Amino acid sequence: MTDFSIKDFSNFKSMQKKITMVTAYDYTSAQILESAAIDTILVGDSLGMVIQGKQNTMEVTIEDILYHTKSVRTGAPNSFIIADMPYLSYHFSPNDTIKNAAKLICHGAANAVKLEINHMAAIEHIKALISAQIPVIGHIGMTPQSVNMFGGFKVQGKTNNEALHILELAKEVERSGASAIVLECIPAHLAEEITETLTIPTIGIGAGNSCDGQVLVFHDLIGLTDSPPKFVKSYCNAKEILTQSIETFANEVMNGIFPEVKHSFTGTIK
C-alpha cells in the first residue's frame, strides 16, 4: 500500500528521497506493485509495443490508455497512478487536451497525466491542464512519440545545442506548473544538471543515477523482454521461470501426472 500524493513529488525532492516508478498495464501487475509499495505507477503508451506488439507507440489511442488505466486502478486502488497522454491527444487545441485528459482522470481514476514535450509550443497544453486542476508530469529527452522526427529511438542531448534545448524545455515544463519531469535517454551529466537546476523532481530512464527517481517498465524489470535496452536492469528472469513452468505443466498433462486427486472434486452420483 502507498499513500503517495501529488504533493510528495516536491516533498521527496526537498528531503532528497528517491522516487520509485514502474510502468504497468494490467490488474495483476498493479497488485504486485502496490504490495511492493512502489511510489507511483505509470500507465504508459509503451503498451503499444509491450502489450500490442507494435514497432512504436504511435497507434495507441486515448481509449487504449483509458482501458489499461482502469485495469491498473482496480489492481492498485491505493496507488498514485499517472496515465500517459498518447500521440495526438494533446496536439490540437488546449480544450481538446483537457477533454482527453479528463477521460483519464474522471473515468480512469488516474491521479495525473504525463505529456511528452520536445518543443516550446507544447507548453501551453501543460498550462491548460493545470488551469483545469489536472496534475501534470512532463517528459523530455528521447520522447518516443517523436520517433519519426528523431529517425529512430536515439539518445538525445549529445550535442551542445541539443543539450541546451532540453535544459530550456525542462525549465519551461517546471514554470508551466508540472509536478515532476521524466528524463529519458539523455547523457547522465545533462540529467544531473537538469536535476540540480529544477525545484521539481526528475525521474530518470536511461538518464544516469543523479535523477530524483527512476522508472522501469514492469516487463523489463522482471525479465520478460527479449534484448532489453541498455538502461534496463532485469531483477529476475521471469521469462525463463515461466517457460520452464509451462513446459512442466505440458509434460505432466501428457504423462497423466496432472491433475492429481488433490486437484479434483469428489461426490456421490445419485
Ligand code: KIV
The other form holds:
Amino acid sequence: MTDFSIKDFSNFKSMQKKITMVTAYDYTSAQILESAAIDTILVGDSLGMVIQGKQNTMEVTIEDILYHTKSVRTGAPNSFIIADMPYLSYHFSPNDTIKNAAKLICHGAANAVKLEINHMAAIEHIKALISAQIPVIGHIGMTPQSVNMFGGFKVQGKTNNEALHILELAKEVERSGASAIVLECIPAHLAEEITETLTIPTIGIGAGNSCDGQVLVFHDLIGLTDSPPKFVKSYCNAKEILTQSIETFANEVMNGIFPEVKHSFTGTIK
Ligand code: KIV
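Here we have the form predicted on its own; I need the corresponding form predicted in complex with 3-methyl-2-oxobutanoic acid.
Next comes the full complex, this chain leading.
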C-alpha cells in the first residue's frame, strides 16, 4: 500500500529519498507491487516484448496500454500508476496526443503518462498534455521506440555531442512541465550530471546509481527473462522455480499423487 502522489516526485527529491518504480501489466503483478509498497507502477510498452513476445515495442497500441492499465488499476487501487504512450500515439497533432492520453487517464485510471523524447520538436506534446492537466513523465536516452533510428538497442550519450544533446533535452523536458524523467541506458556520469542539474527527479534504468530513483521491468526483476541486459539485477530465479513447480505437478498427476483426499470433496450419491 502506498500513498505516493504527483507532488511526491519533487518531495522525494528534496528529501533525498529514492523513488522506486516497477512495471506491471496485469492484476496479479500489480497486487504484488502494491503490497510491496513500490512507489510507482509503470504500465510500460515493454509489454510488447514481455507479454506479446515481440522483438521490440513498435507494435504496441494505445488500446493495448489501456487494456493493461485497467487490469493494473484493479490490482493496485491505491498506487500511483504511470501509463506509457506507445509509438505514434503522440507524434501527430497535440490534440491527438491529448485525446490518446485522456483514454489512459479517464478510462484506465492512470495518474500520469510517460512519453519518450529524443528531439526538441516532441516537447510541444508535453506542453499540450500539461495544459490539459495531465501529469507527464519524460523518458530520454536509449528510448526503445527509436530503435530503428538508433540501429538497435545501443547505449546513448557516449560521445560529447550525444551527451550534450541528452542534457539539453533533459532541461527542456523539465521546462515543459514534466514531473520526472526516466533516463535509460546512458553513461553513469551523464546521468549524475543530469540529476544534479534538474530540480525534477531522474529515474534510472541502466543509468548508474546517482539517479533519484530506479525502475526495472517486473519480469527482469524476478528472473523470468532469458539473458537479461547488463543493467538488470534479478532478485530471484522465478523461471526456474516455476518450471520446477510445474514439472512436479505433472509428475504427481502422472503418478496418481495429486489430488490427495484433502483436495477432494465428499457427498452422498442416492
Ligand atoms: O516500457 C517500459 O517498461 C519502460 C521502462 C523500461 C522504463 O519504458
